[in-house]
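Here you get one chain, nothing else, as structure tokens; it is the form predicted alone.
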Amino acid sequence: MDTHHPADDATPMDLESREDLQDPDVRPATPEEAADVRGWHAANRIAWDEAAEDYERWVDGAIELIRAGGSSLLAVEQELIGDLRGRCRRAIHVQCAGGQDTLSLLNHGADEVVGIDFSPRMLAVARLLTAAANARAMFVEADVLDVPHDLDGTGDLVYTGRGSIIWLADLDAWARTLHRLLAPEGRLVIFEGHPAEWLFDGDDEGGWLMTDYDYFAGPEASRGWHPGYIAQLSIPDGEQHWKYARAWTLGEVITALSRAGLRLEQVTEHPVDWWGGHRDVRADQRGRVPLSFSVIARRA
């Protein structure tokens, strides 16, 4: 999709298990750290806002596409979306980064939208891009877990995905929070990169290999960023700060949901390359893995 900027994502994974990385720092992260909740997204908010850099690069880009009307969501995000005109009087957005795709929600039809993000360099971006293109935004520092109560059950639609939920270190948590903000016919939609992608990647002749990725492998600890996401920072890959990431199973996620409280509508298997990923495999043959995932849901 011509609108969308690698940059306006949350990372899927960072690709640190590949050997196409500009040497990062990678580690299975230790029990004491992986156990340490709080910890992983005190470090994560750190590693985010050091990101921010990349982010405040496109900034112009942005306000031109929301200004004129446009979209950073995925063709297939739109569809699950679809025409919010009179019938959502307010989007929510957890865990936002810059706010492009936040704000986009307002082209779609939301009379509001509110972004939520732990980055403060992060809404940074996200305030300038709002008052620049004069929109009907706000947006709340806070993390996941801490999302203020006063949003509780205003959501007539609450959106999430595209590489938030790796960053995750409680996903139960994570469930309970998108569950008290859907208002009482409010819907939940999540678009997200597949965890089985990681286990698939092109060969030479634009056919699927099986790489060495343990599904079940749990958390990572890692320094520096793939360059297709987050662009060189100033600040040299070895001196960035540890960040955590943990490709959770769909059974997992989908688990959290549930126990949440959420009534699942739809959960639905793509095979969309939704970050850019696997441009060596031929057209023809992504159809075959599922590359993400979505999620409709509401309050039981």
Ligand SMILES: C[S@@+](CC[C@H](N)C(=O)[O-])C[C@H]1O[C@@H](n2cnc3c(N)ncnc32)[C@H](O)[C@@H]1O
Contents of the next structure:
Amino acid sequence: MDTHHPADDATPMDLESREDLQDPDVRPATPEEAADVRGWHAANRIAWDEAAEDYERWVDGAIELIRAGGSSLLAVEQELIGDLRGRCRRAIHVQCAGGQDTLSLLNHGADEVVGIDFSPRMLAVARLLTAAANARAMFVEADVLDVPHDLDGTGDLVYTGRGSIIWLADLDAWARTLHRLLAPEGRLVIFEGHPAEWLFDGDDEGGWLMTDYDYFAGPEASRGWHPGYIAQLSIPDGEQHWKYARAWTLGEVITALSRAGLRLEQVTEHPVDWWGGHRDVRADQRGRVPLSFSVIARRA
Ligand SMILES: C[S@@+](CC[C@H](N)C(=O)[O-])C[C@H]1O[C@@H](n2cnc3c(N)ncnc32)[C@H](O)[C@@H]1O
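Now that the form predicted alone has been shown, please provide the structure of the form predicted together with the named molecule.
Next comes the full complex, and the chain you just saw is listed first.
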């Protein structure tokens, strides 16, 4: 299967080494901004709508991939999700962006898929892709905090990740949403960037060095995107909307899921370079650092 996805090459680098950024506007969020959940999400919605321009650029490739029965999910995700044929009436993808990963779940055997995202422009891409691929998919425009209740209890698979959690201001509310989307016997699969990833970077010899990143730092506000993640937009970086992100620690993520009533079956840390940001590290050094993690959980 062709598994390439633009997000494989990328991440919110505003959380990584600042030198790499072209003209970054990055600062710690103020305490007021950090506490303003709705304001944080409203800003991110505008910033992601702007960034959807980049997703519009790859829609032809996505149509081809989905029509050919391919998948944009990483090998590790495909293994976690498994063969869905005959055991998944509905897969729900939370923070689905342009829908390529969502439609890939159909090619893994889901009978139908539902994608949820708060960016109307992302969902326009997803709907274009769906129409072109004649896929059984529905897309819902909603903040993770406000997912409509008619989806409650309908996800035989609820899937999310690959650059999703950092955009959220309220992890407990997020975890409650995942919980209520799950069908009674449903399975939650999360595959995400590891928050410890930002502590490490490649040195000149392709080994690892420690960055000055603070693992326990709170949210950051930033403007503009790393070009390896979201290619240059028509809006100049300095005129783009401010956005907020936070590298929630593994402990915070796991605690929120447990608190929401999810029974964790498996939590795994992976050396998988999920966005290709550590390509400069030599093969013999790979496998030493956790760059991503996954969770499999069910309703308790
Ligand atoms: C990096 S993308 C998701 C990852 C996806 N796997 C991909 O590679 O495209 C993040 C998505 O989360 C969405 N998003 C961010 N915060 C959200 C929120 N509070 N509610 C719903 N969607 C949100 C954005 O619109 C964006 O489409």
